[in-house]
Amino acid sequence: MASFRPLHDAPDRSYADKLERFGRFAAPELKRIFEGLGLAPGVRVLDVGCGVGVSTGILAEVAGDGAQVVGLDLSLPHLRNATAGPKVALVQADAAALCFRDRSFDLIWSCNTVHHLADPVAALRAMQPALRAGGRIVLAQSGLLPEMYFAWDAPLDDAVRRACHESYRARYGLASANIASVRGLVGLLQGAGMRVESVHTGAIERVQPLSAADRAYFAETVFAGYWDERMTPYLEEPYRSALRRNVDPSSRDYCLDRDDFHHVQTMTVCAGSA
């Protein structure tokens, strides 16, 4: 059903709780987002790469009684695992090949998943035959630029960057030119024959107190799932010693307790219309 994916995502493949926990960090800004794009009463949304839906959610809270938001993931553990809500219809498919009549949608939103596909641009020309007349394409990606994890220590977190990068690409076999056009939101919608209307980057910003859905986050998803023992070998003395530090709730260093933490990463949106 699905097609090549350079991240390996399949049907039957699931992160759901990566996605449960990032939804509920970055809610706030989302819900913020949301309300930016101007839904019209009645709208017809379809939320691309929905994962469990914590953002279909809000994206149906936002748009009101009325929208018809649907959510559409390759994956059925995430649409098994989904917590959208009795308003917001789950489909699984593929997002290269939508499954739709054509004119279904005024909206097409699509966070964080262009680049788990194969060829970005041929998807989002297939998508465009969904949209009605004055329909949008809305592609929105985190961490376009770099994260700060680590205020009070720049080349700790320079170093951590650049070693989950570096784990980044020898887990799912990528050369630095594979991941070359990430940030390339505009030329996507542009090589798809599409106008960009809008473009802005925003910051997810979290200093203490930090909320439990923060904690869960940075300790359960980005310290035990993306700086684990796969990231460390590309990590060198001392910066390794010091991330453990950092990362251990036991060490008097832990970074999630400091008075001084301060994060900051960004979050881009950018809106094309046919």
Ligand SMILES: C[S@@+](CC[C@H](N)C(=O)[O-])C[C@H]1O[C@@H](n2cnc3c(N)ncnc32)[C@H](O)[C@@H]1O
The other form holds:
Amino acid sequence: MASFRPLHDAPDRSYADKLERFGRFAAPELKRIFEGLGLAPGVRVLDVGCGVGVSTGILAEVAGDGAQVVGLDLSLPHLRNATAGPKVALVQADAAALCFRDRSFDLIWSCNTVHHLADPVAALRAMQPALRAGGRIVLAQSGLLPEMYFAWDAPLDDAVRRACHESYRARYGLASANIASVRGLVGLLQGAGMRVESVHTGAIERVQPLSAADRAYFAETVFAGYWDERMTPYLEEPYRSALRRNVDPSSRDYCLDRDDFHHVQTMTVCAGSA
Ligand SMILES: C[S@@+](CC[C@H](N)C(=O)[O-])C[C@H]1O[C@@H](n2cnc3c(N)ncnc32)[C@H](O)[C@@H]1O
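Show the other one: the form predicted in complex with the named molecule, since we just had the form predicted alone.
Then the entire complex follows, led off by the chain already shown.
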């Protein structure tokens, strides 16, 4: 029987393009985060919810020769589109029911994924036997704090964020409390009986000149992929028109062509040990 998945993930569901663009966009920050994990030579790492494996590939590069890095995802299309490189092994499985021998990994990394699980605490508990002595589970989540896209128009940022949340809740039939629960990384690890070793929130921040990866992420993943027609019913005037002007490349007000474009979003990394 298929398990309940709050964000409708499934073995045949794909949002590979979005994941690829996020990975390329956030690559510099992800690399710094992985470098800060103090990975020992020969480390064994599992990336749970690896998506198309962009960050798994970066993880493997940072872990170096001799490391073993495995990416796991529920979605076959994500794995088929994976660009993690030859050093990474990929496994299709449900994060709620891992399929590894006990004491297989020194580190389980999971970014932007645990809130996709019906019972993240139970899943984190079930993952712990796969850790070797002294092993860690490190959860990462972007966007726990409000993001800034329109540095010159705070009310527009607020209105877009609210509309985005409302449309997301409507799409998945979620209550506000379900969305807020994504913020509870510390509590999830504690609930699973782990000791929180560290927690740190850093910024992903961009100004001009934007790279091709930045522009692709903003224009295609965020503007076209999230701020699409499903969101507009939740956005009133004058914000609806203001948003359109800001995200339309043919408009004089296209935000990605403004000299004062300044984007900030957060990435929180929380490490727990058994
Ligand atoms: C938002 S994406 C994050 C991908 C990647 N970690 C990143 O940061 O870009 C969530 C990923 O978790 C996967 N996923 C969702 N539910 C899952 C489950 N029950 N077991 C394994 N993977 C799951 C999805 O297929 C998707 O690739």
